[in-house]
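Below, in C-alpha cells: the form predicted alone, a single chain.
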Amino acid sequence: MDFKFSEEHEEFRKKVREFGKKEFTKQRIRDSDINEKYPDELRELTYKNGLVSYDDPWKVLISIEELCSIDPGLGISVTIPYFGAEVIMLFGSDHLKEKYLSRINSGKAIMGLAVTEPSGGSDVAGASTRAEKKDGHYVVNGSKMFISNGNLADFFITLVRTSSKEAKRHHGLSVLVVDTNSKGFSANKLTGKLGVRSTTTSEILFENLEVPEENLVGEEGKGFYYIMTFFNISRIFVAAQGIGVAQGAFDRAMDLVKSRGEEYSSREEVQFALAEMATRIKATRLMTYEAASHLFSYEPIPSLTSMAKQYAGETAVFVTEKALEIAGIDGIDSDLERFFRDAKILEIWEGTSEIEKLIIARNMLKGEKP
C-alpha cells in the first residue's frame, strides 16, 4: 500500500509547518503552559488560514501531526474546538447540522464532547447523567469530568441515560446537544494538570437543565453506539497527535546530539537510542496512515484503529523519555521537558492503552483481521 501523499497534501503540510513555526512563538508557548491559558487568538488564526477543514480528513490529520510536532499543547488546543463534530455529521438531523455545525465550520463557535463521568472514564456504558422527558424537553441532571473545552464550549455533544429499564446498560443511553448558555449549566476549570495545560479541562454540571427534544441526536437508546463510532474516528486523530509529539521530541534530540560533536554522536548507546526512536515513529506513522486510509474510505477496521492509537500514545511517551535521557541536565528547562509532560495524556484519553488492547483482542476473536 502506497502512503505517498499528493502534491496538494504535501503543499498543505508545508503550509501548516510554516504557520506553526511562525505563530507558535516561545512567548505563546510559555504563556499558555505556565498560565494554563487557552490561546483563542491562535485558534482564530488557524481557522482563517484554513488549517482545519473537515472537507478533507487527511488535511486534518496532517495539521494535527505537524502542529503537535512544534508544540503539543498549542497543536491540540487549536484543533480541539471541533471535537465531537462527527457525531452530528453522521447521526444528527438537518436541523442540528444547520444550527450547530454551521457555527463550527465558520469558526464562530467551540464545541466539545461530554462523556466521561467522575465514577469512571473508561466505562462509557455506565454513564449515569439522567435526561427525562417533560413538556417537550429533556430535563438533564448529573455531571461530567475531565471534559475538554469545558469552560470554553458553546455547546456539548452529551451522553445521557434516558432509560433504566433495559437489561443491558448500553441500550438506555442517548445523545443530546446541550447549549452551555442554558440555565442549570455550570463548569469548573481543573488546574495544575501534568501536561497540555493550554487546553481547558473542566468538570461540568447539569442541574435541571432543559434541552429541547429536537436536540436529540439520532434515536433514543442508541447513544452508546454513536459514541463508539465517534471514538473509532477520533482515535485516528489522537494517533496523529502521538506521531507529532514523538517526531517533535526526536527532532530536538537529533539537533542536540549533532550539537555535541562527533565524539558524542558516535557513542553506541546514543545511536541505539536514536535508532529505536526513529523505528517506532516510522512504525507508528505507517500503522496510523493505514488505519486512516480504511477509515477515510468508509471501511474502518476497529482493531487496526485501536492498534494505531495505543501504539502512538506509547511511542510518544517512549520517544520523549528517550530524548530526555539523551538531553540529561540540558533537558530540564528545554522543550523536551514540556513534550514529556504533554505525551502522557495520549495513553489515557480516547480510551486508555488497556481499553485499546481489549478492543483489539475482542475484535480479532470475532474474526476481524487488521
Given for the second form:
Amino acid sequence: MDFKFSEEHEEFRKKVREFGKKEFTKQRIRDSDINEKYPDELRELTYKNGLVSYDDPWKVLISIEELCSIDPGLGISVTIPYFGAEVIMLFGSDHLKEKYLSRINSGKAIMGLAVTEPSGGSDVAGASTRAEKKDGHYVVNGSKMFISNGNLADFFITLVRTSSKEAKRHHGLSVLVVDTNSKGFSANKLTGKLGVRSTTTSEILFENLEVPEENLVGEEGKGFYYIMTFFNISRIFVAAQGIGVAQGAFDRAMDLVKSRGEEYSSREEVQFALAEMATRIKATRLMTYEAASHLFSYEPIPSLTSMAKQYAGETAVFVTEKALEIAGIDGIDSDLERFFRDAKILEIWEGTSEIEKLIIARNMLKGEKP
Amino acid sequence: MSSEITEILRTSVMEFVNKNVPSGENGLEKSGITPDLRKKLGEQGFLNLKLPAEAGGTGMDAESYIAVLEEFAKAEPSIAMEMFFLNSVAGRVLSHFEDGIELLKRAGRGEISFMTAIPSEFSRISSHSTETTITSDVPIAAGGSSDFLLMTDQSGRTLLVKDKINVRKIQKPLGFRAITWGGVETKNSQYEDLGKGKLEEIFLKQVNLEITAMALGIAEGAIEKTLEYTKVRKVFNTPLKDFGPVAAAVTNMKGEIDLVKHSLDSERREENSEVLRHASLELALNSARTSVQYHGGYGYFESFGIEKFYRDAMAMKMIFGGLKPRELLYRKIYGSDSGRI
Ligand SMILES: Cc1cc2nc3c(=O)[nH]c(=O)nc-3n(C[C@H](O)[C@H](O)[C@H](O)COP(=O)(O)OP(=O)(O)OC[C@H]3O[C@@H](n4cnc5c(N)ncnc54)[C@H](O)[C@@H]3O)c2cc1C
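Could the form predicted in complex with its partner chain be shown next, to go alongside the form predicted alone?
Below: every chain and molecule of the assembly, starting with the one above.
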C-alpha cells in the first residue's frame, strides 16, 4: 500500500495551485459570483496551460481538487466544459469521437450532459424526452432541467426515450449527441443559484429537433446503462470537488484561528472543531483516492465511488458550516461564506446523497465489497 | 395578552406578508426593505411593537412580540431582523433620553432607521473621539438605512452616531439580504454617549427569546414548505413522503420544532432562555439544510424561496452563536463558570 502520489503528480499539483493562485483573482471571483458570469477567458487559459487533460484522469482529479480549494465556483466552471465526455469516449463511434471529442480535446468546444427533467432528476429511468426515428433522423421533443453549460455548450449528451413501452423503463432509453445550433433547440438560463454561481445552469427545450442517426451513442436501448456507467466515473470528480471545497474552507479557518492568538487557539472547543474538520477531510481523501485507483485501473467499485461522493458532499457542507461558525460575524462577507454556499450543490448533483446511499446499499446487498 | 390575541397577530402578519411583500423571482431580497415597505410596516404597527409607550410603542407583551417575530421569520427573516434591531436593540438603548425617544417614535412610524454595529468577539472597532464627535471604522453593521448608527467605541461605550455615516455596502451578504449590511465609517460625526457595554450586553444576554423566535420561525418556514413539497413531489412515481428516511428526517425536525415552540410558549421560557437560544440556532440550520436537500435542484434557486432559509440560519449562528454566549449557557447549567479551557 503506497499512499504517495508520484513525483510527476506532485509537480502537477504544484503547477495547478500556482496557476489558480495567480489567475483566480479576487476581482474575477467576486465578479463571477455576484454577476453569475461564466469566466470563459479563464476556461481557455486553464485549457492552454494543460490543466484539464483526459490523458491522465489523476491529473483531472488533482486539478479539480486544487482549483476548488482556491475558489469552488471558478474551479468547477473551468473543469465543467468537458462534462459528459466519457460517454463518447467509452461508448461513442469513431465518427462521434472524431467529430465531437476532438473539438473538446482542443479546447474549441464546450459540452454538457442533459439527463435531469423537470419531473425529477433522481429517477433517471423515468426520463420522458422522446426521440422518434424518421427518415434517417431522430426527432426529439421534450425538456431537460438544471442543465450545466445549458446556454454555453456546443452539444449535449442527451438521454432520450426511444421506446414507448412503460415496461421497458430502463431499456427504452438511448443517448444522442445533440448539436445546440440545431433548429428546435432553445435554452433558458436559470439565475439566482445559492452557489457555484459562475457556472451556467439552464432549462433546455427540444422542439421537433432533428438529430442524425449517426449521433446515436452506442446502441439504442442502452442509454440508461451508459449514463449510469458515466455517473460511476464522474462521481469521483464530484468527490474531488468536495475535497477541494472542504480543504479550502479548512485552510481559511485555520488561518483565522492562528491569527486570533494562543488564548483562542488553545481553547479545546476550537481545537476539537479543527480536528473534526481535518479528520473528515482526510477520510474523504483516502476514500476518494482508493475509489479512483480502482476506477482508473478499469476495476471500478460503484459502492465505493458512491461512498466517496456522498461523504465528500457531506464533508464539504460540514466543514464550511463549522468554518463559518469559527469566523463568526466577520465571515458574513468573506471567502468562507462563498465556500459555504458552494458546498451544498455537492449533496445534490450527480446523484443526491440519498441516491448515493441507495446505490451503496443495493450494490452491497448484491455482494459487492467496497 | 391572551393566546387568542396572539393568534390574531399571527394571522395579521401572514396577511401583511401576502399583501405587501414581493416573492418569487423578484422577491424581497432583490428589492430590499424599501422605504415604502418600511412605512407600511410602521402604519400597521409592526415596527414599534415592543417600544416603550412614551416612544409610541404599543406596550405589547413579550409573548405577542415574540410571536410576531417568529411569524415574520417564517416568511421573510429579513423583516424579523429589522424589527429586532429596532425594538430589541435600539428600543433598549434609546428609550432613556428625550432625543432617543423622539428617534424611536419616528423609526416606529417607518420614517427613519438605524444601522447597528454587530458586536464581534474578534474584530475590534477602531475609533477616535472628542467630546462631541467621533471618527471610526466599524467592520460590520446591519439594519435599515444609515440615518443613525448604534455602535460600541474602542473603550466599550455604546454610542448613537447621528451624521456623516458612510456605509461600504456589501453587495450580496450571506444572509438577511433584504436589510443593509456593510462596514461603516464615521468622520467627525456627532454622537450621543449611551453608556458602557450596552450593545454587547444586549446581544449576549437580553435577547435570547427574540433570537429563539427568529430561529424557530426560520426552522418552521423551511420545514412547513418541506412537508408540503414532500407530499406532492413524486420521485419513482411515489410521493417523497413515502420514503422512510425522508419521512423520518422531516418529522424529526418537525418534532424538535414543536418542542422548542412549546418551551417558547411556556411561562418558564425566560428561565430556559439560554438553552432555547442555542437549541433553536442549531435547529434552524438543520431544518434549513434538510429543506434545501429535499427540494432537490429547485431548492437551490432563490426564486423557490428555500435556500434563503439556509443562508439566514447560518448567518443567525454567526451573529448570535460563538464562544461567549455558549459560556453563558454552560454557566447557567452548571451554576458556575465552565468550559473555558
Ligand atoms: C446547479 C445545478 C446543476 C446541475 N447540472 C446538471 C447537469 O448538467 N445535467 C443534469 O442532467 N442534471 C443536472 N442537475 C440536476 C441534478 O442532478 C438534480 O437536481 C438531482 O439529480 C436531483 O434531482 P431533482 O432536483 O429532480 O430532485 P428529486 O429527484 O425530485 O429529489 C428530491 C429529493 O428527494 C430525495 N429522494 C429522491 N428519491 C428518494 C428515495 N428513493 N429515497 C429517499 N430520498 C429520495 C432526493 O435525494 C432529493 O433530496 C443540476 C442541478 C443543479 C442544482
